[in-house]
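Below sits a lone chain in structure tokens, taken as the form predicted on its own.
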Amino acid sequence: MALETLALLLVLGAPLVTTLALFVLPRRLQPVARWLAGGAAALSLAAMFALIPALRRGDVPAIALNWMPAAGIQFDLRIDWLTLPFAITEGAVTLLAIIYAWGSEANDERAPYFYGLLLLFAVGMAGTTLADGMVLFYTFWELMLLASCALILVWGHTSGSGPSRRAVALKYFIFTHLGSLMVLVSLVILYNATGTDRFSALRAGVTLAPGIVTTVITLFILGFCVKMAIFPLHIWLPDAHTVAPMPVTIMLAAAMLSMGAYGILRFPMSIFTMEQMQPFAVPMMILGILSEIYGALMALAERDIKRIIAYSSVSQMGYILYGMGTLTYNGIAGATLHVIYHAIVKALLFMVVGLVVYVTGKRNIDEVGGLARRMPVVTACAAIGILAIIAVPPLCVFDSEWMIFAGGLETPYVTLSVITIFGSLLTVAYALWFGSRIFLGKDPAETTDTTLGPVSDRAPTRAKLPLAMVAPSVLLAALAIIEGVFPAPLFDWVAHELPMLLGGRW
């Protein structure tokens, strides 16, 4: 067996065979659970980084098993240029969302099904990208929501006021769905003119009535708008976000929302040629305008520190979006860079977010300040973020920011690009508030109680950081210097993209 093929089995193989021993075993395994999936994780991402020096010669690893051949389906796996960045970012996501639980997250006897669902949705992301059929394709993107929704409903934590658990599992599986079966019509539509589902196939070039063309991609726009949570089809976000415990937070912002910019680049934006995506370029453009200002003032607006970095989600997907609808070399390279920076300030956020919750207890901004004092490692990590959210150089934002503008100043619509970048105000505004009011602000614990005295003497709800949840966020914020420093390797990933779009324009 080639060493490609070897490792290209083990990015999917190593999670999936992990899970079903968590599952089968959930007992004997419980002492060691999280260990398991740590390195479950680890080596799915270290086969990731070994399939890149095949891809540097030319090569294209994939596997093709027969699944259901009387229909012309297999079961095809296959890495390319596009698809590397987009795995190589989940895989990471994953592994330092299974760490910070080891430190986040009780250990007890649930504690196998809840690391074995991490590794499933992380198999659900991974397959999604890897999947060379539409078949296998959906039946991953599928995967991916089932798991992740298991673990709010089983596992989501609920405020007094705020919804059921149950209720928000519902309604982010419902609309979320309904995405789906936006982008199932478009691939049935496909199948059936084509006689096949393989993408390698598709690219080659597909032969549909205008009218049809247009649906498809409507449907296609549409249906991974949803996932990426663009405005307004992001009802589901806020409540998922903010009741998912933390670690499946971190994934589900950091890596799953990656996922509808992943299709919309692997079907509209490969299938179809510049002319045929033409007439969605400023339609793509304002929908990534309002969600950028939208989840902005959203952001400002909310008092759950939690829903506050859910709310910036949607606005950085705006940013996204709106890049890929320039529909320019520059605009879609900053995009896909902007989805593996975003998942790492993102994570990196949130992480602080759920540092910030397990020292104080609280999630309210108003009830929680002058943390600079108590967490310096943390406000350190915090500070670094919120630089890199509002794009200051040289932090990564800025680069993949830079290159989305440029590519907006290319097109015709110039007004579009100066709305955008005026937008962008609103995002230093609600990040530097953020900051100030949690880390810089006045402590309420200072105030005085008549009845209980003063707060500031009692004990904190915990005073001690758990390891395995401050090494993730240092990480993270080691890497938005590192990568906005050095680009140069990423940006190679990035650039080898873009002639598999729009027709080879590039």
Contents of the next structure:
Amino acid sequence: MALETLALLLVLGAPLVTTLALFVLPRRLQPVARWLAGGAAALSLAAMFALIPALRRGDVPAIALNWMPAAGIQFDLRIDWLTLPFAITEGAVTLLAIIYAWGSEANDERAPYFYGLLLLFAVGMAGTTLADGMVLFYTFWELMLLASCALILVWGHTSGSGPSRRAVALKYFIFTHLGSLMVLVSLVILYNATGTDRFSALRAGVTLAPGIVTTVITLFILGFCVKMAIFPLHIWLPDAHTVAPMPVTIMLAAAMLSMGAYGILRFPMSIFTMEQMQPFAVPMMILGILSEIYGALMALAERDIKRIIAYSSVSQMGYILYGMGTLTYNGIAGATLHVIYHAIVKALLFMVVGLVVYVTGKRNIDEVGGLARRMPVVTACAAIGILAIIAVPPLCVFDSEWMIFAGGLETPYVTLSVITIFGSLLTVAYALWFGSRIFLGKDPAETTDTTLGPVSDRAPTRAKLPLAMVAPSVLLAALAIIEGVFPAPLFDWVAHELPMLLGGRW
Amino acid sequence: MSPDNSGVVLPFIILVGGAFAIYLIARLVTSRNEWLAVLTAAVFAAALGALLALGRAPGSAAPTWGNTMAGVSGMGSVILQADHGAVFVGSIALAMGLCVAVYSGRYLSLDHRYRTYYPLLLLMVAGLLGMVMTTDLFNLYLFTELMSIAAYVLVAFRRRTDTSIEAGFKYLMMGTVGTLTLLMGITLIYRETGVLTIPQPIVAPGVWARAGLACIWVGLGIKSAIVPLHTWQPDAYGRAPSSVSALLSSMIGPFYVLLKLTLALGFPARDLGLGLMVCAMVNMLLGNGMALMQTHTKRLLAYSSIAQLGYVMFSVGVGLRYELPEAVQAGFFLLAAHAAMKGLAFLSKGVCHFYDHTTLVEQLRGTFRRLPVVAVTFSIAIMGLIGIPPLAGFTGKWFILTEVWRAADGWVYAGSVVFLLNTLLSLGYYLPILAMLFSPLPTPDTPPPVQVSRWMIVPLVALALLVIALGVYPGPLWRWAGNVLTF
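Give me the form predicted together with the partner chain now, not the form predicted on its own.
Let us now look at the entire complex, which starts with that chain.
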């Protein structure tokens, strides 16, 4: 058991200690900050993988310390099958985002703080998934918010007309904190009703008055929907995603949003039974559909390429909520798979957007075009990402959406399922439009510049791109294909979580 | 009087004796600020030690000390009692006094009036200590005056600035009305019962006692800044030297005495609880609403104190109304945690003012570059006040929420909604401070970092560590905050 304990400590300890080291790093060591950060993220991810054999043996690696005996509050870390997909997604996204940052961010004297805060953000997310005590969970949940907010505040990029970094950070913090408070209220009610703050103990079953059950579940779902940016609680997302520097955006979109999904699976869907959750199925499905369609429509209407992908997150989170709302085996498994696949695809698309901005310096979709000739590798990655998000068959998202739709059709609400399936057409529209406008056609800058002679005569100049930015993109594109063709290992992980949900139906 | 209990009066004697001794030393021996600060800190530490030594005896009756010259119906006697609540409230003020004294070793060095400053600090805390320890209504009035008069002078300490004179004068006017009303209340109660002891030998208060109680509520309500009697506080906290503001915000004696006295007069705890809950909601809403509009950092912090007192009153009110001692305990936990956090915030702000003459929130820009340690301690204080886990403020709020919801009642739910809404509302003014602390200056050339004096760094770091420690390991304070109020 000692090895597992060590690995569990490393998952949080490696990035946390590195963060502290980075904050007090002597100035002459500043160039190694990025390597330290990358190393810590890799170590944390490796530690998560090292825990899988124990899980396969049926163990539940855990650390339990008495934290606040006065209030019966524990410092419990625990990894189980429900945690694992989310933790590994978070760890992998962090590692790739940090590698991407090597290329995209200036390595100036503020870099140690930047990487330190990225790691702190990662600690927040990893801790959120690993915590097994309510206070500990909330602590990490807020740490995640605080670190990301600081990153937006200090390193955000604002365009001239947009809102200031301060305004965006403030809005992000206040709105997300509203969600946190709803979650906190539910946690306190549960704590009062059961006298334990350990939520693995709650799975045994909680007896609460029916009225309180409704309140608790409602507040949990609403609170976590804020984090997931479900319409109409999404309004913090487009600004925060747009203003944040690209590595932070990648972590926000690909990892942090899914913490909301984790929360819904971990709290209402683990603690309560199918009968207690049944009244919330249709509201969750409807919210999911609204979010799916609204996000896609807004993505169609946007001109800022970063905002298009940001709104696409609103849409994709809609699928996840819908899948969980079906309360079926396929729907929930599909939603969890979608969390992982969405992370792959969304990180890929944001990386591509970052590369486009890196090359052109422009974010308005009207001012870019014809980039396929200048950056063919990136275009290929983008094509895979776009086709994946459309859910074209051999690519990964197809698998998860298939399962979500299958789950939807198992429910009595066939109309809702049909709307979801046809709603996904909107994704096709914005994704293809996004790709064709950026990579195909003519570069508006070139066509208007007549001094260079006829456009057709010119040889395309290949843009020079940092390897640190291209390599993660290629890796993710490859993952999108591999996961689509061989979903079995991941599906195997996800399938293990289902017996823990909804009173052990499966 | 048994000689064993003479220790009860010791903290008080140390403080008052120290005040006179330090004044004499300042006149006759040395008027170096550093020496006086060290001496004052030593006096505070000795008094704190003496007071904590009284609190040791567990379970036994509270040690009492009194003189024997009691005349007609106990008039003219001085009786001090070191019950648990008095030790708790007094220790908080003494501990903050210790921090403030060390801090003043540098903070005050530009003011040139140390001779009166340090004795006044000691007298103010002595007054507070007397207030919470006395078991005699007339003594209570005297100690309240002692505390108040010292406080008026300290608020107006920078007498060359008009604004601090204005704030001090406003405080003086309102405070005097408060103490006079308190005196009138005491007179009315004496008319009904004929004795001045606390608790009073009455089961149900009659009409005079009720009128007297109303007067006491007004009098002590002013002192503890309960809305709508709070109007002096933003001026006083905002214009006093930051060290004084920090000490004032940890002096929770009047609020404690108000509760203790109301219960001691036989007023039903249930009704007191309801009254507190209603006042709490007003305090929260007004405090946070006004804080949102402030541009001066210290005024903002003062309004935030009003709101935080609202949180405390809510928890204590619920506890009194529904007989939940743990809710009262949670309220006093937050009160102590708030003293540490707000003290830290004021002291950090004071350093910014000392080196950069900042008064507005806007001017805190670039603090992280210039005063990195102060920016960190200030943000710990602010994050604690927001209630970010695992800092003291969050733990306090967690205790309040868990304990308060043991009572299932409409008032509790309404109050909780207001409480949570206000937590959200308060982000609107706390977050800009955080943002400003870490924002770079608009001009490209940032002034170099300042070497902050050790006199200031030590109390700041100590308080910051305390705020973290109380959040991460709240057990000792939680137990200590129990049984502060018996009802």
